[in-house]
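In the form predicted alone, a lone chain appears below as structure tokens.
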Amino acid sequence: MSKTFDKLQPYLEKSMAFQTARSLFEWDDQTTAPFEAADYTAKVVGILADEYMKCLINDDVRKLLKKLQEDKEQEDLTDTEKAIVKELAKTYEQLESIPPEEYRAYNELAPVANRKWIKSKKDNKYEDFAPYLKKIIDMKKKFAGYRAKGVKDPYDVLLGDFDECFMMSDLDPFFEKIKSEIIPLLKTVGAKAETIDKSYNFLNYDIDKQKEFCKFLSGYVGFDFNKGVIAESAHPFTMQLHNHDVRITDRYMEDNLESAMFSIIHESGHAIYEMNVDDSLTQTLVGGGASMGMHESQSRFYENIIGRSKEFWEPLYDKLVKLYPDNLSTISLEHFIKGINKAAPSFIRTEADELSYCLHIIIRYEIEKMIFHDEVSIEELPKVWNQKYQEYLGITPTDDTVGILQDTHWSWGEFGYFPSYAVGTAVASQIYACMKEKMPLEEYLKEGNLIPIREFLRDSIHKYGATKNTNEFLQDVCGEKFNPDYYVNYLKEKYTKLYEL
């Protein structure tokens, strides 16, 4: 028992209250708040976001924080308590040095930066947008160099916010194998996947239909409706206030039935992990996901390891026919599976098949290296963006609508995020390798029976919230660190499977 620790109680759960409110804002703005209630309600969300940062930055806490590092009191913490110290400490380092009135500043335009986004994706004018990205850029650049410190490069600073097991050191490698690996299979699939006939993912799908089915996914994969809601946004996403409540959002189109399906079973994914957080962390430093690369692993893992498997789809098919009689009475199971598993290069990432789509991250990974390395202006991006998309994938996007301007992340300064699904991507076809090896896990889709594999996942890597890394979950469930093999075998076997090579 630590006096010390119960002395920063108070601080973590007035700042965690303050987080709270910030998410609860955020939620409304992306889901329910009217238009113009951004520039607005931004002045409040800055006014939190100062209040967040005096509960945690100020003399009292640096004082506990600093007692809390030394070896005597380290022998006096639990090892949850051990965790909550270590993750204090990167919070701490991550806000100390900026400065709170450039903080707040920041929190009151990413909002507005978002809005002016959602708008200019709609209008497809790259050129409204174009000032907010570059206020957001100069903000994250100064704020990177500032913990830099003149020793780390600023994009690994930002890296390191995501997941720090994974620096541009680790990723370079990572994704030069992608490419010289996964490149020419797409390549060898690409004339074998032209043959494949997926007109019918394209005719008119009731958007009423649609959320009542995909509803039903979610719950079937294990989202619980009593811990969650689900919600429309422009770019499907997951909040978690605490592991009791735990909310996701989708996005609905007439003319693709895909889309919202798997963004579905991609944010619940996202969702169950956060539900399974063990109540004695949730709350706390360490009460969500280990980072955002174990994060997309589970949404990654049930999308696509398990969502596009012909498994899966066994005992749910019928029912999705009997929805849309009219579109699928002509299309079999193994149609719809060579369907929705088709290999070809498209603009949209969220759309992307699995064998293309880490393309789609290799090229934004490139993009905020250059941006953050001061290679590129603010008006070249788009010129540079569908230059990438031409060389890595042999496709130009026709406008910015489905070229730089498709994801939200940089409007709300997410920089060093997209690498996380690429990683996550990756770690996933891990964890299948190994829980392949201690379960039947096809026999228990094909039942219907997804408890045993949220059992496996919840006992092995969610309860345990943030109290360890990526590398760490990897060597306690799948006994070694990273290992990008698995991710490429992965795909090479069952691409080889599908089209038969």
Second form
Protein chains: 2
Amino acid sequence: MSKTFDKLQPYLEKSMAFQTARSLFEWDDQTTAPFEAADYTAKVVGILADEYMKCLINDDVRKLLKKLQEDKEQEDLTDTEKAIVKELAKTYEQLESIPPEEYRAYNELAPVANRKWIKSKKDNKYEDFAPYLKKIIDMKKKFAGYRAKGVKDPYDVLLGDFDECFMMSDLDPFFEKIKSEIIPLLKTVGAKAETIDKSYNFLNYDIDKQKEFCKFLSGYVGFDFNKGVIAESAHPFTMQLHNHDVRITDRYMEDNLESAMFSIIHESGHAIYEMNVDDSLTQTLVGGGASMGMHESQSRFYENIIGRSKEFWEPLYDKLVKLYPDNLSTISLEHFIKGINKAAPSFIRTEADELSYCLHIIIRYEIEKMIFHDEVSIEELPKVWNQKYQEYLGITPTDDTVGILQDTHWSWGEFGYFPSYAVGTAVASQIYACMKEKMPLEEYLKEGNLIPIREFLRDSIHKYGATKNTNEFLQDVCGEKFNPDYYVNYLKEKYTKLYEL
Amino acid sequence: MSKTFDKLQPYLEKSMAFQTARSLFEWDDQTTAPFEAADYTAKVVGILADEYMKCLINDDVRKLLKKLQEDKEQEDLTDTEKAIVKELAKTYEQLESIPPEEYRAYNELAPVANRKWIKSKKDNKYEDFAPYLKKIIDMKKKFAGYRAKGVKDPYDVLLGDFDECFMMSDLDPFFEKIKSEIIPLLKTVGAKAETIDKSYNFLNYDIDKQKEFCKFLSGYVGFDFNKGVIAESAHPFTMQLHNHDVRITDRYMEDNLESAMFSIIHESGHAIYEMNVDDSLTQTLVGGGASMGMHESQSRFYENIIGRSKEFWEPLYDKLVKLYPDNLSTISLEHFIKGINKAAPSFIRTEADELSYCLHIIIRYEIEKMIFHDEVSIEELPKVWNQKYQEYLGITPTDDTVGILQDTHWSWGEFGYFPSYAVGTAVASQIYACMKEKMPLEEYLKEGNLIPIREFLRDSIHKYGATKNTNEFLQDVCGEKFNPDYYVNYLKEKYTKLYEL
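Counterpart to the form predicted alone, namely the form predicted in complex with another copy of the chain:
Shown next: the complete complex, the earlier chain at its head.
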């Protein structure tokens, strides 16, 4: 028992309460709050953010942290406490160099910028969002600059916030490998995929029935409705207050069957992770997922690796056909599986197939690098965006709504976040490879029995929360650090088989 | 400009932020949160409550408050600032004598007790809720005892929290008058009302259509959807974060047309009040309604005085008939008006007619007096409850779910709250009497033009927030303090005319 750590507890608990309140406000803002609430509520959230910071960043905590980092003190700490101290040190690094009034101003700005983004996306007016994006970027640059201390690259600082294992020096070769292997594969697959008639997906699908089926799917993969709720928002997301309150959203389109279904499986993957974090860790600094990359590995494992497999749909497809007999009774399971895996260049990341998905991420990554290396102005962003889509995917967005304005993350200042999607996808492939060696995974899916899969992930990953990093997890679960070969092999194998290349 | 007041501002703003966060958690708990979230979330809310208290109750604020209460300082204050200082002094009185750890424990207990109430009401098991009710009552007694300081009656302390103008010495004669005048009237009316066939109200009413019509009604009376949202909960309520974010809930029953309609008009009345508070007052200590009594006066003015009048329904009834032609096409407007004003003893307060309504309140008031004067045990409450229903209303609840367990308020520790419902009803009648002298109110209703009504209430009451108390408002608007005669006369006139007595 560490007396020093005990002294730290009240500060940690209080800051967690403020953080949880902020999460609830964010959830509420995205799902419920009336339109005109934003400005007044932003003040409240600003104060909570301010208090969160004051509660963690102060002389008392600083002294306790310093003491706890000493070798002698470390001996008295449990593994969880050590992880919390490490996480606190990270938070200190993130926050300490930012003046509190700037941090507060930023937290007041973000929800306003988000509102502007919603409207400007709706109106297809990038110029309305641009001044707010500029403010957000300027502040993020400033913050990253403070933290870089002239030593690190500011963009690496931001990348590190989402996954400490993936800096530019890790991502650059990873992404170059993807570009060299996947762009040609996409071309071959794309040519063959063109022959797949996917028009069934864009017929009229009653939204109430979609909601009902999505709710079913969510429960089917393991979302626990006693510990979670589903709502609607412009962009699907997952938000946890703690491991007994994990919320996901979905978005439903009458003329698109797949969109809501795969979003809900994706978000359920995130939610299952958070719900399975051990009770002893929840509401601590290591009470959430290990990193954005690990989180995405779980959501994309459920969405793509499991969710787009034939085995997954074998026990389910009849149910879906029964819900929409007019649209689907002539579509065989085999046809449906080819449809949900149809690979074709498209504008919207969240609607992209597995094969082209990473190219969306790479585009965002390369533009973010340009932004943080001052190689592009805010005004030029739509142009650069469209050029890169033409270059990598062979298509040019028809407008900014489906182009640079498509995603919510920049409006919240989440830069350095997107690469996690690609890392997660690759990590998922690596975990999948080792799971297949340990269990009859495909048989379980065919039987509609997802429990052993969920239990394996819970016991080897989820329950540990953020007490390990991505590479430590991969080492422990798969006996090997991050290796992107699994990902490239997974895609090659899957599409070779599916398209009989 | 008062420098002393300026020094107070940061404390007030911070406490408001904590308070607003607590409101959001309460809203969320009632409308959204998953079932198992309660225990973990309670800790977070407990910490926020604790911080709220620490932020208001401390030596710095105490000194500033004392100074601001001096005559010399008062001269420098605006009217709003004076009202805020007065309200702060009230908050001081309420909180200062309660040890912070007890206050925190109470705030942690309340949401748990509420969950237990929900379940125990569902299961009709008072005994499951009783231990939590006991804990809540014991803590409330202790708190009221601290504050009474041996001088006041503890129940008066609690009454004062909801309306400083109504102590037992005001309420006892008011309620005696009601009992002597209304119980006989209810008997006469009840006998005649029996002949009104209201079976149409209990046919099958599609819930989606109810929601649609209730939303329409809410907007019709003046709820602004840019500043508010409607959700569902077990018991309808209103909750504001600030004047640009005011939320109401409703509850829909397939076999009851009236219930959801009049609840939504009621809650819209509360919401219109909060939405109309001046921008300069919102998010201050005087930024909400003046008192529970004033609040209820507005909700019940909209629900009953306007909402159950023939003039209100003249431009609306056809729309309702068109929505449910099978059920309503044979029911004339006159029949419908008699139906929505049918007076008959019933178990549930929220479903009660205007005439018997106050008797529900009087029963609750008399039982609360007994509780806080140690004249009844927790175990005996259902028995006492049922006896009083038999005595005043001539009926005995069939079980505890429709009896002592019907309302949520006790589970939140809201004792002393119920009399406000009766006070509000009486205040509404008094305001109605003076409004009729000032505007062609009935003509406005017939024209479907509720704007002048809303503007009158906004300009004479709502915009002032809590800068005046109930009697001050009545004096300013009607030229007379609280006078229950208006209420008795209103009921007598209305029912004499309606039932041709």
